[in-house]
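A single chain, nothing else alongside it, follows as structure tokens in the form predicted on its own.
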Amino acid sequence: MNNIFFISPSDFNADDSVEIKDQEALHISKVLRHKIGDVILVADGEGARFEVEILEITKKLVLGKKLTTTCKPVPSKKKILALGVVKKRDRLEFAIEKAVELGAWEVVLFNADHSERNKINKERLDTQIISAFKQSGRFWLPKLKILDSMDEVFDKFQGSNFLMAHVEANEEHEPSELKEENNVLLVGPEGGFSVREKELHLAKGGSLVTLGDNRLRAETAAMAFLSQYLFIK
């Protein structure tokens, strides 16, 4: 049972039956060729995973029954990646995929001062997040937010611990243990953060963090930043 299937909590019925629809049902029936009586893993994205026995299969619906339930609590330290939108779609998607694999609780895309404005296909990115969620075996599905500026990031996450990856940070600003419940990790786009954004960040009580001596691409910086806190609970 290496494959995990994602369905909305609303697709679980009161009698412990489970309705798996659309692409997930097609994947189960046509791609993996599961049969009635097989047991599969299903996740609801809200901290629970279930062993489900298949009772009925059609092209667009798989009906099953919950056998066992495994739950994980909400993490005590949340990592929220706030990434300035990068121009190239493949790099942006790569960054989001890896953010999910590396435990980001939430992914926030915002138009930084140095971002080249691009149209973002949120539906495509949500699908990618679900795919990475299943592949990495997570229990909680990260949410995606799209904001207009870094100013909105501060407004949206008031009271959080803000950490900015910045080229002007040095060895005195190395990543340290996260002590707050909500931690916003800010990564700039190509060209980095503007002077205005850096000053705003510091004015809001944020800290600068170094990711080493080398200059990193935005997607690499996001991975390096999240990796510093990979083993927090």
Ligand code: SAH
Given for the second form:
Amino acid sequence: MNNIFFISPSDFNADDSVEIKDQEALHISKVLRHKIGDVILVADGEGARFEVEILEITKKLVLGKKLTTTCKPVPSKKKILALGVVKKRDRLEFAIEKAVELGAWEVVLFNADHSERNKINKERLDTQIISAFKQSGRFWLPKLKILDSMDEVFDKFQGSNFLMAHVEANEEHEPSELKEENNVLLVGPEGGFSVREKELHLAKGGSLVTLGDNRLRAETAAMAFLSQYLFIK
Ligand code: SAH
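We have the form predicted on its own; now please give the form predicted together with ligand SAH.
Full assembly next; the chain just shown is listed first.
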């Protein structure tokens, strides 16, 4: 499989030349031992991916020239995962990695009423998102937002279709097709959603969704939820 490298759109020059710096340059030159003339894949995280021919290469800088461009449009139905912060860091990171692989447009972590507050290292999570983005060959880099409460999720995503995975939902609430442009999939933390959060969600016109009879851990629920809409573009 071809490795994909990520550089931000500002590192592409107007004349079709590309500058790859720092960690990515080190990886290309030292780890993968690419040489002048090799062609690598570079994604900008904003819908475009390029074949780039290497013109110059050192540990610190790889200079290349764009050969071809492939673009993917913005999906017409975006899936935004809003996950209540779970206490265990490894489970949280796992959930985020899988959300990227499964096509989340954006990941929102919020302090749910039943979340145990602990500090989130956003930089670390951003790095993991980039790594999952490259690994899974996506074209659009998912954004990560950290919000203080579910109320803020509603404020930020006003006008979206809100779907809440809830253990009390039943067969009447099986996942159905996504109809809106922006769809926020809400998953609670270990302690589940509070009554207040459930009521707020319903008051905002949101619907409940069941993910089956078994009680899933939050990270499993996030994966199961996103997997319902794998083929929705
Ligand atoms: N102890 C909690 C369970 C939390 S599970 C409770 O009893 O409410 C963590 C989250 O995963 C839940 O808040 C919900 O969003 C989701 N979830 C887990 N199992 C689910 C199921 N069978 N159907 C829908 N959502 C589920």
